[in-house]
Structure formats: structure tokens, C-alpha cells
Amino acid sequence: MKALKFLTAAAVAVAGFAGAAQSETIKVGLILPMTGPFASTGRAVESAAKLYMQQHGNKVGGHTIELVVQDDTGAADTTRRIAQEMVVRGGVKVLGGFGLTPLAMAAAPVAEQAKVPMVVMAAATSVITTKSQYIARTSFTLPQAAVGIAEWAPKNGIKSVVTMVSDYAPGIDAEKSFTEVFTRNGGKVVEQLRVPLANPDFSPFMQRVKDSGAGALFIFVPSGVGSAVMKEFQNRGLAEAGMKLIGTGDVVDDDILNQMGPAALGTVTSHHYSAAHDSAENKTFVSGYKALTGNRPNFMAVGGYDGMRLIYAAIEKAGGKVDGDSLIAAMKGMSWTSPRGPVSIDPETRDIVQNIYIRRVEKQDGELHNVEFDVIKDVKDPGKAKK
């Protein structure tokens, strides 16, 4: 706490120089996992807003902005450390990044005290940007991904489920709002699973949800796990036995789908970003990211492409003024055409709006790609908006 007071006392002595609109450095610190479990999120986001510095240079509003990336190896009281340090020893006027919602959390009160705009731009749980009012967020939540395949199935000759999810609160979300819509739609969840998010065995899960005689397998696991899961998924031989593969996109994330092979095929799932998405702002996004990184983008990235583009206009609407109420205010209401689409910052509740597509998992050009087939326009966090 007293460290809070000493923060809080030295981001207002800061403000009373930031509200000016003079030239001056910029610092966005970035804090995320690049090393430990969830790496591949923090690389995904960095090379991103890197790629928007590349493509759109380093001045706005009369400002030199310069970007300050730290590793909190996924750990929540090294996030919470990092963030105090940055916004009271090193001068940033912008936090980003949060590779994951305990991280995000952690960071949270750091942002309400200092007064300092926090730019999530990965974790997903609904709550987040409830935790204070200098949060905006250019990811998603898990609920507009989930509802998106859970009206879609039922009309589609599912009408059975078991849920599988990994027990943290994304996971929770997900499974929460994937059931309600799936069951006011006249379908049945057979059984909901939690997986541990640490080191899961996926194999005793994945046999009771052979043996639950469901028609579809609904899944959600963070960034990266996709692969452990489609294996296992084709090792108790649930296709052959006729159980369709359904979930949020995280599953399927693009920068995995070629590593899971034939397994893959056929998936449906529903979520705001695929690379194979057809508009000219996405063909430059792809293309700039493969010649810097050699991969393809994924949806952790264009949360941090979009952060950074939400900073930069938020300056520039601003009139070049860095200080935190300033800074705020020009996100709420902001939109454009994003990669993934529209979207727009939601002026209550700071909450990205943007389109969810069905995509299914298709071969084109000799790699897996997740086709987008259907659209929900404008989708706004559901878990919000119940409340």
C-alpha cells in the first residue's frame, strides 16, 4: 500500500508536466511474457507493435514515441513490480500489453493510482477493464468469441456438448457463456470439464468425453496449447467415432494450425481474427509480419498491432496531451478498420467491438487456414452487458 501512495503522489507530480502538449519522448511500456510457458503471446504482441512503429514511424502528435518492452515470465507480482517501476522511475506514460488476465489484474491498481492508461492487449476475461478507468483493451473477451459458435451450432445439427476448458477465469467465461447461449438454443451440455491451466494431461478428459456419447466436443485453451489437444483428440479416435471439434479460435491459433496436420481439418470455430481474413489492411498486416518475423500473425498479435494504433490516435486526438484523463477520454468512442475488420472502443465500458466469424479449418495453397464463413457484426463483451 505505501508503495500505491508513493506512486500515486509521483504520477501526479508527473501529470502537471504531461498535460502539456509539448514535444517531448513518449514511452509505451510494454510488459510481457517473453520467456516461460505463454512466451509465444509476448513475442506475438511485440512484433506486432513493432510492426505498426515500422509501418507508421515513431511521431504522433508531436511526439517521439519510444517503446520499452520488459518480461514478467508470465508471473503476476513481477508484472505489478514492473508496471510501479515503470510509471514512477521511467517515465512512461502508457502501459500495454498483458499476456494473460492474472497479469493484467495485477497491473490494474498501478494504473487507477497513477492515472496512467493501461492498453490490454491479450488477456480476455470480461471483468478486466472493470478494474479501473484507465483500462481500454484492443483484444477480445472470451464471451464474444464463445456466444459466436454457440448459436451457431445448434442450427447446425449439434445438439449435444461436453465442455472442456482450462480452469482460469477465461476459461470460466468461456464455459459460462458458450453453455447459456447453447442451451437457450435448445441444445444440451452432456458434462463440463476443467483442465488444469498448468502442464494438463488432456487424456483422462478427453476419454469421459468419449464415453459421454455427446456430439460435439466444445473447447477453449489459451495461445498455444491447440497442438497437445488436437493430438490427443485424434488419439482416442473421437472423429472416427463420429464427435465434431468445436470452440473458440484459440484452439485453432494461427501460428500452431500448420504444426497440427490433417487432425486439424474440419474444425469450427468461432473468434475475431483469422490471417487468412480477405481485406487489403489485413494482406499489409500479413504481409509486414511475415518479413519481419517469418511467421505468419495470429490474434495476440493483432491485439498489439491494434494497441498501438489506438496509442497513436489517441495522441493525435488528444492534441498531442499525454496525461492519463486526456488519454482515456480520446480512446472512448474511437473507431477504424482494424485487420480483423471494424472496431470500435466502447465509451462505457472501454471494451473492444468488433465482428466474430465462423471459420472452419481448411486446406488452401498446401497450408491450414482457418476460412471464414459466417460473420456477427458488431459484437460487444456480452459479460458486460448482462450487467
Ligand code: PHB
The other form holds:
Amino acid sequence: MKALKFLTAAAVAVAGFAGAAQSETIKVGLILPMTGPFASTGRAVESAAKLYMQQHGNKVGGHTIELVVQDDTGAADTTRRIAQEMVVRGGVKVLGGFGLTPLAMAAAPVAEQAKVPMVVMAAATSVITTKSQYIARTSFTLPQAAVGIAEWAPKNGIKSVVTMVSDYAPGIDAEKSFTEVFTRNGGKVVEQLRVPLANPDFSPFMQRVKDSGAGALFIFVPSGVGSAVMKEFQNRGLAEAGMKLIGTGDVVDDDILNQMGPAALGTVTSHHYSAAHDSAENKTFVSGYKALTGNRPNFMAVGGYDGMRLIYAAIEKAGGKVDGDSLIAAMKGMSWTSPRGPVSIDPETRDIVQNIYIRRVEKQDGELHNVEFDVIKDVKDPGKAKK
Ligand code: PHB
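Could the form predicted in complex with P-hydroxybenzoic acid (PHB) be shown next, to go alongside the form predicted alone?
Starting with the chain above, the whole complex follows.
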């Protein structure tokens, strides 16, 4: 009787091993700034990831997906500690989120050592995906976003510019790539200003921009900070002085754009996502997100939504295998139609390839929107193409 029991158990184990992979609960761990100055990014990514799961269920490839979200408060040491805990003790199979570049950089060695895929859904400095073979990205890169406006501006009467960026890695990426492309296209950068990331006071910087006599201000600030920029642009009377405002789309975040008021009207930016993007996929995304949160999705939200989609699709494609090597291999070359338009994961760099749209802030149906009027298709990260 004992022997029979043993045999039966062994037979079950062998059958399970040899046949289809066993059904597991796969934990996806999102690490995000849910409190602190960049909490809006954490909220957007988390809400959109939840929306994706609400729309697609929690079963994929025979497995059950469980989402775990933890707050790193925007502190890199905390991001790293949470990443370690999640993979060592928490049984997390895929890491995601990462609201700012220093936070993604802090977690990269954990992904590399533990061989756990890390999906960067928000942070946008070019170099991040080179920090581990296990990193893929569904947000964007600053060089990718900046190239659109840098080409558009000199062809549209903007010949001289002051650049103003937040003084950390993505700001430097934006400043460098904008300046290079703008200058190559005949534009002149008369001054380059870098504003502290923490508690920025834009007012003295705006005065310098006004005094410069340049035709436009090119700006990059991270998601959530645009309202403060617009306020100072208005207070210092820059628009009245004839100064145009251009930038990457981070400054005209869709979730706060409508509250920025008339100062934002006419701002031309290049970016990968607008809530006003005209497609069936985007309409479903925007209405679902509004129903869930009461707000419009911004570009951080689309990064979270597509991040979950990439994870789901990889689990499906890996045929039930859930180890890091199988999942990251499955992510490479994946393509789909995002609410932002067609996207793919570059198989060499694991970075996202996507359209970059030129947009102008306009009033439509009584609300301010980033209205797309031109597109550069299938843009790879230029920050890496050169290396
Ligand atoms: C970043 O820290 O990488 C970052 C954050 C917010 C943005 C863009 C880049 O809007």
C-alpha cells in the first residue's frame, strides 16, 4: 500500500514535469513612487497596470498573475531594497515600474544578478536598458522624444533657443540630443540652463530666458512638474514678450494639462503619447482609465499599460516557462498596437521602437489637448543608435 502510494505520487510528479508546464501564480512586482513629489507617476503606472488586468483578466498561458505594488517614495536606496526583497523572499518573477531614472538604475544590478526581467514603464534616460540584459522598456527615451521637436522647430521659424532642463540624467539626455539635432538643422542654442530636480524655483531661470532675446524656450521637466513651469512662464510675461514654448511632451502632461490654463495654449512638443490620439485602441484605453480613476491618462499611464501587456504576451509566448531567460527572450522583437500607435521591442537593445508625434496644445470641446499634427514613424532610441 505504501509502495503504491509512492508510485502514484511519483507518476503524478513525472506527468506534471513531462507534460504542459504546471500552473503557477506568477507575481509581478511593481516598484513605484506612490508618495513624495513624483507620486503622480506612481499612481498613473499603477492605475494603468490594473486597468490592463481588469480588461484582460488575471489568467495567461495557464498561469495566474498576481500584481504586487510597493512604494519606494522616489528614493533609490529603497527601490533597490524592495527589488531585492521581492526577488529573494517575495517570489516575484517579473519586476516593473521605475518612476525615475535613478530608481531604475538602482534596481538594474538586482535584475542582472537574479536573472529576473525588469520592465521599465516610466524612466526614460537612454542608458538604462544597457545596465542589464534583463531590462526591457515600454516608456520612451528622451533622445527619441526630443528629435521630433528639434527637427520641427528650425523648419517652422524658430531659429534661436534657450534650453532649460531638470539637472539629472534625462534632462542631460534631452539637452544634448535636442541641441545636436536643432543645430544640425540650422538652429542656434544661445544658452543652456539646468534647474535643480528637487524643489525647483523656476522664476530666476525664466527671467534669464526672457532677457536672452531667443525666439523660444526648449524645456524638459519630468512628469508632474509642468504646471509650475507654465505658472512662471505666465508670471514673467514670456509669451507677451514673443517667446515660444517648445519641448518634449513631459511638460504638457495630459493629466494636468487642462488645469494649466491659457498659458499652455500653443505649446508645441514632440512625444510618443497624447490622450487625444485618434485610434480605437486609444479610445478604449482613455475611457477605461477615466472610469477607473476619474482622470485622463498621461504618457506614464500608457507605459504602465503596455508594460503589463508586454509581460502578459511574454508569458504566453514562452509557452508556460517563467524563468527570466525565457521571458526576456520572448519580449525581444514583440510588436503590438498600443493606445499610442504601433510599437515594438528592439531585439538588440530591448528598448521600445515607436512613433513620435508633433503636437500643439489646443482647446477642443472646452478642454486643453495635445493635438497631434505630424508624425515620425518607428523611431528607435537615437541615444543608442550612435554607440
Ligand atoms: C526619468 O527620471 O527618467 C524621467 C521621469 C519623468 C519623465 C521623464 C523621465 O517625464
